[in-house]
Each structure stands twice: as structure tokens, then as C-alpha cells.
Amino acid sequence: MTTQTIHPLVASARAFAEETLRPRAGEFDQQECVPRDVLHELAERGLLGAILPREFGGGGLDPLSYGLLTAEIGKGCSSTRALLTVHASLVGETLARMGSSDQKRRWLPDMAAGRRLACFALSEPDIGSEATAVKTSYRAQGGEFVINGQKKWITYGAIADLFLVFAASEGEISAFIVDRTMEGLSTKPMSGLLASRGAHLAEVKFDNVVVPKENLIGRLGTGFTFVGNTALFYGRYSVAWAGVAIAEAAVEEMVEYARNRQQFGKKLRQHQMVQSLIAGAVAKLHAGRALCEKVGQLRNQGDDAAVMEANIAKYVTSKLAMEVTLTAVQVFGGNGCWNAYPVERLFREAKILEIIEGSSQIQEMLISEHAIRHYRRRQHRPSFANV
């Protein structure tokens, strides 16, 4: 556990999560909607723009503290945390790093204040892990661009004001900010989801949407190589902390249940088998948190190693979140399969983390490539020149 001083924004996130989010998370899940008043309070507390630069109205929070903040919100409600991931990390941090001075001035202040919500529009009906094969297209038209196509599974796409859109032209991908008010953009809310039910997921259609050239992020053709990969790094860091958040919430729920539930004449916590389940879950939680803190510290230091470490942390914490929530369901028994108890929802939310921001299988490919380059044995080999 980090020994650094807890930032006031992290403390505010903890209070907001405990007082507002956690008591209502089940309601948001069942109603498939995080209400606007909750998102407004998130912004009013300065949490929505916490990671954004102070010069644009943000909190200027360091990455490690922001990870801790993300975990607090995620512990309270995963669907609410999802807004931090897409709005602040995938779009906000990417604009702060890759956007022009004019683009930063135009969009970041409104994003930091919550006046405009942003989402990340990469996935498509037939394109998920193969992100470089996007079918949404753009063409140059005078000094503007015209976008056509469709995106799917877009978190907060149903209510977002700004869309960071990835589109292709002759095999080259570029990134654009598209405003909801632009003619030809339409959204359709998605329902019946396994999890992230309150996160306003949507399909997004672009029908000859005209985008001014000043909405191009970076240079033409660098949309995925630079903009997309930068965004995914920030997103994976956020999702890694989301795994910690879900695991910690599940541990707290199973411990509370084990302290109060009685079986065979004694409390569950007194049964050795239950103690073993809890011990394993806590060990995994601590390991995952330590990994995320390491990435946060690397980011604080500006160390490029943070990129691969974020991939590893995201891979590990999404898997341990599944393992810990499965354990929690087991401790709860039949009640763990009922939505009157939160572990049923936490189990579903954990599964999503193994899919979003690069599936576990994609992370395995990236980590394996890294291992092959960096974990070769460095040893002296005998010379056979004189043999």
C-alpha cells in the first residue's frame, strides 16, 4: 500500500462513493442508467476533471492519486467509474497530450467542468480486438472531412456531447472530435447487457457527418498509431484500477457476510474453508493493488516502462477481479446468485474487464512479445575457437 499522503480529491471520491454510489449501484444497474444528477455531482466535486491540467480547469492530479481516485469511484459503482475511464482517461488525457493548443482550449475546460461529456468511439459492429480494421470511413471534401459508418458498444455514447472517432481512408486511420450537434450523427441506446448496464452504452451512426479540419487530432494517418495507442494506455491504466476496485468491493462484501451469516452453529468466518477463501481473495487484491501503484509511480516519474506495466496490470487485475468475485459468490452461496446482494452484480462487472480496453488474449500477446525481448538469459557462452 502506498504511503503517500491521500489527496483531498481522493478523499472526496471515497465519501461520494460511500454516501451516494454504493447504496444506489444496484438501482443504477437494474434501471440501466446512472442518473444525470449523480454525474452532475461527480463534476461538481471536481472528480470528473481531476486528472486534467489545472490551466484548463482540471484538478491537475498526479497519475498515482488519480488511480486511487478511480478505485474509490469503481468500488462504489462500476458504471459511474466507466465515465472516468472514457471521458477523463481515453479522451481527456489524450487531448491534453495530443491535442493542439486551440483544441485544448476549446474542449478541455468544458470537459473538466462536466459541461460536455466525451466518449471514445473505436469499436464497431464487426470490429473489436482488430481495431486497425475499422470500417467507418472519412473522405476529404474541400477544407473539411466527411465521415460515414457505425460504432457500437460506445460507453456513455447515448448521452455524450463529444466523440473521439476513429475512421479510415485508403487504409490509413485518423482521429477526429465529432460534436453531437453535427448533422448526420445519431445514437441508439443499448439494452440487455451483461454488465455496465448503467453506463449509457450506445450504437453511433455517422451519415455524411461534416467535420471541420480543426477537429482532426494529430496528423492524418496517425489516428491509431499515435492517438489510439496513447488513449488505450490511459484507458488500460484506468481499467486496471477498476479491477482493484471490484475486487476490494467483493472482499468487503464477503467479509461482512461471513461475520454475520451463521451455518452449522457458528459464524461463516469461523469455518476454516471460508477463511481460506477470504485469505486467497485478500492476497490477490493486495497483489493487484501493488501492481497498479507501481504503474502509477512510473507514470509520476515519466517512465516509458509504464506502458507495458499498464498492460500487465490490466491483464492481472481483470483476471483477479473475476477470481475474487467468483469466490464472493461462493461464500454467499445461493444469495450470491440473487441481485438482492451486490456480489452478483460485481461478478458480472468483473467479466467485462477481461474484454474492454484490449481483451485478456490481446494482453497476453503484448506481454508475450515483451517477454521474448526482455527475458532472454544473459550469460557467458564458451568460445569454441580453439577447440
Ligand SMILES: Cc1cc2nc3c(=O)[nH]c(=O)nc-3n(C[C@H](O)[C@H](O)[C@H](O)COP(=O)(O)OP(=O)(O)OC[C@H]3O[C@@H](n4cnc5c(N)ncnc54)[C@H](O)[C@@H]3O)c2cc1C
The other form holds:
Amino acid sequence: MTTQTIHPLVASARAFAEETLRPRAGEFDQQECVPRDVLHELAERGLLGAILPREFGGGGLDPLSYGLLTAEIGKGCSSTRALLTVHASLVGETLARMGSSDQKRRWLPDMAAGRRLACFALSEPDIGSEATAVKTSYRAQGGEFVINGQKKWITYGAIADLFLVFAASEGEISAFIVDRTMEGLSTKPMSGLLASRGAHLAEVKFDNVVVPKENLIGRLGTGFTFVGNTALFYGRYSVAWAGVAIAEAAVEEMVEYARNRQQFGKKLRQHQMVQSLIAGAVAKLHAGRALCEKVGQLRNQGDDAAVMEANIAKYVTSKLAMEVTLTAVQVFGGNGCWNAYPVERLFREAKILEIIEGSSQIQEMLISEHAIRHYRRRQHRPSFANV
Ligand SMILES: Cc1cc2nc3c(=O)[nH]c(=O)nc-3n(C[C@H](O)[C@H](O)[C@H](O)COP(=O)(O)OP(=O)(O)OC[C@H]3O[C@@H](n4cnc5c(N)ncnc54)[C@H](O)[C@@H]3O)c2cc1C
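Starting from the form predicted on its own, produce the coordinates for the form predicted in complex with this ligand.
Below is the whole assembly, all chains and molecules, this chain first.
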């Protein structure tokens, strides 16, 4: 646990998660929908805008506290936490950093209050990991841009009002905010997903959507290098905490079950091999949490090292969430394979984290590139004193 005192917004997130999200997360999963009233309460409590600057109606929370808040919501319900990731981290934080003063004034107050929801539209039917190869196109027309193409897997895309869209023109990628009310934009909800079922995923089509030049984020042609990479940094930080959240929920469930279930005349918790399963899971959880806290502290200090540490944290916690939830299913036995208990859902949710925001293989590429530079042994100079 962190030694930081808990911010009231984090305490509010914890209460909301315990009272509302955790008891209903299975229902949201089965009905493939986090209902509007739940999203409304998230906004009412100031949780949707917690990380956004105060001057635009946000909570002005520091990044470490925001990570803790994300984990509280994620412990309650992954599909609800996914809105924080796309709306607040991928789009909100990016606009706060990269948007012009006019753009911030135009969108952030509505986003902070939850009056308008935002989503992040990068992936396409044929383009995922190779994000710089997006086929969605834009062309300049007078003082405007015309966007054509298709996006896929867009979390909260089915109900979002604002779309941060990445499109290419002659090999250069630019980023735009597209409003749902713009003619030519249409969305089609996706169903039948392994997990993240409540998170309103959608395919999005752009059919000659005319976007004013005021909606271009950053400079033309810098859409991926600056805007996209900035967004992915914030998104990976959020997803890293999502891994901690799922692992912690799974540990709590397995401990509770092991304390109550009896086999061979003893509680499960009294069997040494079950104790071993619990110990391994808890150790992984603590390691993952420590890593995320470190990234949060680096972010609080404005240290650029946070970028690579966020990649590492996302890579590690998505893996350990998978391992811990697998252990939880084992502790639950048959009941672990049944949706009357939460661990089968946690297990499914953990898998998503190894794929989104740069899959584990993409993180391995980024981490190894960094390692090959950073962990190079310096040439040892012979000391003349010993010659
Ligand atoms: C639940 C969910 C929510 C999502 N939400 C969003 C969203 O809000 N916005 C958005 O833009 N996208 C979203 N995505 C899409 C997600 O970002 C992509 O699925 C992800 O980037 C992987 O791309 P892909 O599925 O096309 O897989 P591919 O890129 O086709 O990769 C397939 C496999 O090959 C591996 N691979 C690919 N390239 C390499 C390589 N060079 N070396 C080694 N291995 C490689 C990958 O790791 C993966 O295992 C979401 C996806 C899911 C499942």
C-alpha cells in the first residue's frame, strides 16, 4: 500500500466501486452494457474529470493519486474503468497537454463534467500494432479537412460524443477531434467480445466527414509522433493500473473463498498448496503495485523516465493480472469456471490488457530497444596504478 494520504476523489472512487460497481459488474458483463446512470454517477462524483486541470473544471489530481483512483474503479468493474482510460487518459490528458488554449476551452469543461464523452480512434480492421500504417485518410479542402475510412475496436465508440481520430495523407499522420454530430460519421456497436463487454465498443465509419481546421490537434503531420505517442503514454499508465486492479480483485476473491470453502475436513486456506497459490498471487500483486507507484511518482516529479517505466509497468501488470486470475480460477475449482462467481470474468478481463495499448510483443520490442541502449556495459578502463 502507498504511504500517501488518500485523496477524497480516490476515497469516493473506492466507495463507488464497492457500493455500485463490484456488485453489478457481472450484470454489466452479461448485458454487454455499462448503463448510463452508472456513467452519470462517475461524472457526478468528479471521477471522469479527476485528472483534468482545475481551470477547465477538472479535479487537478496528481498522476499518482489518479493511478490509485483508476485502480479503485478497475477493481469494481473493468468496463467502467475503460471509460477512464479512453475518455480521461487517452483523450483528456492529451488535449490538456497538446491542445491549443481554444481547443482546451472548447472541449475540456464538457469532458470534465461528463457532458460529452470522448474516445480514442486509432485501430482499424486491417491495422492494429502497425499503427503508423493507418488507412483512414484526410485531404485538405479549403480551410477544412475531409476524412474517409474506418476504425475498429473503439472503446465507448458506440456512445461517445468526441472521437480523437488518426488519419493519413501521403504518408503523414494527423490527429483530429471529430464530433458525432458531423455529417458522415456513423458507429456500429460490437458484440460477442471475450471481455470489456460493457465498454460500448464500436466500429466507426467516416464517409466524407468535413472537419474544420480548428479541430486539428497539434501540427499537421505530427499526429502519431507527438499526439499519438503522448496519448499512448497516458493510456499505458492507466492500463498498468488496470492490471493491478484486476489482480487485487482476484486476490480478494480467492482469499475470501479459501477462508470459507472446506475440503478434506479443513478450510482451503489451511491446505499448504492453496496457501502457496495465495502467496504467489499476493507477491505478484505487490510487485505490480510498486511498479505502478514508481511510475506515478516519476510522473508527479515530471520525470521523462516515466514513459519507458509506463511501458514496463503495463507489460508486467498485464502479465501478472493474467497469472493471478488464472490462480484465482484454480482456487475456486469448478466454481472458478462459472459466471455465478466473479473470477472467470476477471480472468477474461486480464487477457484484454495483454492486447490493448500495444500488445505484450510490442512492449517487448520497446523495452528491449531501451535495454540495449541503457544496459550497455561501459568500457572498463585499465587503471595505470595496477600496471
Ligand atoms: C477490448 C478491446 C478494446 C480496444 N479499444 C481500442 C480503442 O479504444 N481504440 C483503438 O484505437 N483500438 C482499440 N483496440 C485495438 C487494440 O489496440 C488492438 O487490438 C491492438 O493494438 C493489437 O492490434 P491487432 O488486434 O490488430 O493485432 P495485430 O497487430 O494484427 O497483431 C496480432 C498478433 O501479432 C503480434 N504482432 C504484431 N506485430 C508484431 C511484431 N512486429 N512482432 C511481434 N509480434 C507482433 C501481436 O502482438 C499480436 O499478438 C481495442 C482492442 C480490444 C480487444
